[in-house]
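One chain comes next, on its own, written as structure tokens: the form predicted alone.
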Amino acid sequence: MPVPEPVDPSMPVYSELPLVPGSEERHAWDVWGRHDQLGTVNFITPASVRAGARTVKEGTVVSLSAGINDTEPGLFPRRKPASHEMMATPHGRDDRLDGFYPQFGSQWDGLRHVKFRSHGYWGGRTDEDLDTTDDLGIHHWAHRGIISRGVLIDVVEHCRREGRPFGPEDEFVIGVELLDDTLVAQGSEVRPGDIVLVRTGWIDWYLELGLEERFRRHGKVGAAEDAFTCPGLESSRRTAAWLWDHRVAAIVADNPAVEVMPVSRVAGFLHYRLIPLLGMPLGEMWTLKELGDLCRSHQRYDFFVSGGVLKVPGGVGSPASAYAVL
């Protein structure tokens, strides 16, 4: 597999990262020092945001983000839509909402997120340091920004004009060479400091589900026996060398873990090895449908995003208030 030229000739590629003791993982935690509060979000540069500002040709906004409660009655048990109560004033309106989990729809995940085993959260710290301080909140990112450069790898297109379908109940294993295959179909490329969105059609699929019919998935997410598939990024450290070394700020999907559904005990948790050891963010349950139909028609697949995140100090995950421009 080529490794991109990296933005930095001294910074070490995937390969050349140290070991986590005692495991074969490898973790980045020095390249912006221990005390570093974005991980690859240190990838955007005015350069990148340059970069990401000029691929704007037509000014169309493309929203990318589903309704606060659209993915009703959410994937985890403990996860549970939102009450939005209205309320009249003598001026007007207000509003307000009770119970309301951050990680419910479309969504980042923070790098307080999960942690890799005993060795803890980005940069080596541990429950007592995120117990006692506000290091690694999401509001670290809202305050930078996760705005730059966006490219959008439509695997599902791709695969349907190769004549090789998946469904979105499939366990469909993308790995590192579909998404080059993919990305030179379209004649696009990733460059350093890049959100690269991956769509697999799950999300499309998933909202024109009844009720009945998500309630008989509610909670199987994970390595159970029971749990429901659905198509994502192979989970290997191969793709995590491959976002490393390409330098992508953010990885996105539409599906509800980026990674391939279930949980291969073999190849291991992805999660583990982004956020914790990369320190990467993952945008989850995107909505890229009109994205991808923009892209097609326009015939590229770059564009300017803007992943909004909410400033809350110690924040674990936000809504993701995402745009693209094209």
The other form holds:
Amino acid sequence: MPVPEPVDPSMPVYSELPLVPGSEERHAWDVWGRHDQLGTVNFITPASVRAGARTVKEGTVVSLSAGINDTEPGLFPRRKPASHEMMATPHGRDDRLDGFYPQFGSQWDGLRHVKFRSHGYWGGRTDEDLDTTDDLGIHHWAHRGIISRGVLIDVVEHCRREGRPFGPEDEFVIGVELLDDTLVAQGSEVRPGDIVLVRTGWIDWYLELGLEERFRRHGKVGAAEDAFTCPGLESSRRTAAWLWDHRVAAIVADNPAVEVMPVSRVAGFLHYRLIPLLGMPLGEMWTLKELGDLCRSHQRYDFFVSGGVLKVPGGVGSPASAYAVL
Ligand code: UVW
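Right, the form predicted alone is done, so what does the form predicted in complex with ligand UVW look like?
Up next: the whole complex, starting with the chain shown before.
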């Protein structure tokens, strides 16, 4: 077994991070300096990438992304499916995408996506900062690469085995204890710099539904983030602390928002706690079933992940053309 990297003791744990003035939320804006463009992607070191590479045994490659329009309807009405046009050329064909929303399907939420109230974006940037520079654009992650060791936490499978299954339309809250229990049951662990992938089963169910059925049974998709229910991470500060204290570089799930839906005003919005305050990439609507099946059959849940971020200068989000390699 490779020896896990020691956690840098000079790096504050979550409870030591300063509070945003006038709020109970903590921020990591001074950990890498206020001009930082990467957030928790900084946790990925050459050693984390080598640790990921060492997990490759069979050389099996698994795609973790749905087709660009497969998740129609979009989570919000403004996100429409792209139109794909083919045109003849003297040598064959070219093609073109129109009306392409990078956050339509399997995606990354970038650091420009969400600000924390009047306190701003990662590092305290304002809207004016973002309007006048390419600060926090997704191209910074694309250039660095969200590539590291990955760990699947297959919560849907663990709960099924434990005899307490949950469904894709349940408001099933995945707390940190369940993350820990699932890791223990799988015999796996999260290490600094990891990309953590949480499987809830939501997208497997969603992709099986026909389009009409999606609109009929789940017709509120496309309305607002509080319009329907699905399983996901507890949106609490405990979740933010767990992710920060494990030095997670990026958190991914197979549901629409990583966190449980509907979003609760009382519990707060995990997006705020992670993106502008900790600088953490959120991967949403990734396809994790094939990966889960392989992990189960190989009895190991770590692998190499290539996150596939599109290099869009100043981009807010990106489709995730992502792969796991086992
Ligand atoms: C939510 O904000 C709920 O989702 P997204 O990250 O896709 O915008």
